[in-house]
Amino acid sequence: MRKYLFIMKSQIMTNLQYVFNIAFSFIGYLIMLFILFNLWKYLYSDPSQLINGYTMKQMTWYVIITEILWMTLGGRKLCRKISNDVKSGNITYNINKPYNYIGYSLSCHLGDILIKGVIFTILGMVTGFVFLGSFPKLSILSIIVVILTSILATTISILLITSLGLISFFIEDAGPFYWVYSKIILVLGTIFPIEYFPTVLQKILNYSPVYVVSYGPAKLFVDFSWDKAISVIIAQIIYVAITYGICSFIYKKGVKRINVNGG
């Protein structure tokens, strides 16, 4: 663990110098949070109309906090990333390696977006309470619920997009999945929440990825409630699991595919 921990504080300690790159990265999701709030307004006549329950106050923040999980990740370089590790055979480094690839890219990925983390939070913070003048109501406790949710969220988010990367051992590209992949996040889960589908779409999202990677603790953080909480947790905690048995699987498979190959 300390190993991992070590990764992760190095990584942490190189985007430090990076701050003002990251926190100039934010007008692009400010200019996202201005659209979809004037969307949010005109589809609201009133803003205590309720719409699939929700109000305007909680359908913005709700699209706030997923919009934070959802551009801080950076799935994209870290699928690229792991992608190019297997093509260029740069992997075969880390196979000999005092550490678990799968821990190591987890670790090294979780300190590289920690910072913008930190500071897209804050910034979304301020600009939401900046257009709707009030936060929701949260206890000190629901309020290290949601971080704690935030951080198994990006977690399983981060174990999802590294099996799609790690598909490289396979095929020549794994671009285009992650494609899919985002796609079904950003629209599914990013937008809109689950409550907005058709009830058979909505049992459906209950049990996937969409559930426990952005509407979970975004939900949480807008009607907060023990249940949700408890029933968010549980999902995410499961979801960990499988995500890194699914990495740890295609890994293996991988590298004894270069074993076998003479790699």
Contents of the next structure:
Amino acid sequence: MRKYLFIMKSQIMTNLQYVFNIAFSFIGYLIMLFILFNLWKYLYSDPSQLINGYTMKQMTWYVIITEILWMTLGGRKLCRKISNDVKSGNITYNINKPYNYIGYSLSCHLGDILIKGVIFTILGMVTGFVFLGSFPKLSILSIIVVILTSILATTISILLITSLGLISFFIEDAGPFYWVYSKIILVLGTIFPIEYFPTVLQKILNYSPVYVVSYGPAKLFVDFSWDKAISVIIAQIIYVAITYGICSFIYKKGVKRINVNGG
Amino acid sequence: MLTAVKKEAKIIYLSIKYALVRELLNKATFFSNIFFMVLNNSAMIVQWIILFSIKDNMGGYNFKQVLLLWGLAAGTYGVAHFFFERSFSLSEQIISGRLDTYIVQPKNILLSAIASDISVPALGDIIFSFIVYFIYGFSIKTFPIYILLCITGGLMMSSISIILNSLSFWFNNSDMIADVGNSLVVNFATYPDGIFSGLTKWLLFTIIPVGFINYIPLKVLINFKLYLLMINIVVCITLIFLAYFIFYKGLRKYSSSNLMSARI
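Can you give me the structure for the form predicted together with the partner chain, which would complement the form predicted on its own we have just seen?
Expanding to the full complex; the earlier chain stays at the top.
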């Protein structure tokens, strides 16, 4: 475990050199938030109106949290990196190292995005407060639970994207798989909460990655309940185990196909 | 003059042709890129189905009209990225001093630089754009206009990107400004102008000219007005000249990095 923490720490140290660049990339987040804020303002003729159980403030905070999770993740970069590692043969440098590639990839990317996550969270909260004038009512303990579920959500996302990147062992370009995955998460989990979808679809989404990677933490932030928190955390732990298993399986199958010429 | 234009057009044609041949070496990847991009764009239809279930009118547009806006956005994006992919990474070439390859050739430097690569997924965007247009409703009258508007929109998008990327001739880290500018155009392009008001709406027709790339073309297609089409064309030509002027102004500041490179 210590070696993975060390990998994570060195990535954090590297990223600390680029704090300004990270803060600047917040503008992209702000644009998206501004558009969605306008959209919800247009849809809610009265701010206290309830649409599918959400007030306008709750909907805006929901989107702020899901967008923080999504924009911090840097999924495209991760998928491209793993895909390129496989295609270029760079992955062979990791085979003879005393660590597990999946663990390395996870700790490396977590270290990569931690600073960004902290900056985006602070700026996102400030932006939300400026737009809406208040925060949702949360106790210290519930804030800790939201942070914990957010970390677990990010871990699951990284593992899912890693498994998509590892598809490059079998199909040269994993990019298109990532596009479809990202659109599913964006449409079904980032822009709308699960309650916005038809009942039949809601039942499916409650068991899908959407529930654990975006809906869970955001729902807890806007409408916290201990029942929900326990169900989200249990689902996330199960998903961590499943996604880690999938990654390991694809990696073990794929690594046997490596054929590198030269070096 | 005409001969020079013909020669430049031929260069672009050959550049794209060879890039296509190169990409077609791996047919499975080529076609999966296109297919998945169509699928990727189609997923956003779900978003609008949900939104229209809440309100039957989105900023003055019905579902089919918003779908057409998506088609236009995909079409302009597709044209810009398929034909002029490098206009979106021009600053990278300027900063790393990789423009030498184009400068030493007796051809138009800007055109050679921006048309030197293609984006295969952008073909998926173009295909998606036409699918959406046919769903909206094909007509002999609007079809040529639709194609023209996709081309002018693509040219405007590339011009904006060239202008922003050319800032790298003067400032360090301006690639970040270019990225933000490009994402502004793309993000606003897929939402109807009716949901924005006041200063934002004004910005969309000035500093962030999405209004000319997508919103005016949408109005032209829904309810044809010649003056709107003329505005679109005039703004397009102005942006092209502006991009050309700024790039060549900046090129005087360019310094090579003595990097050995070749166009393959």
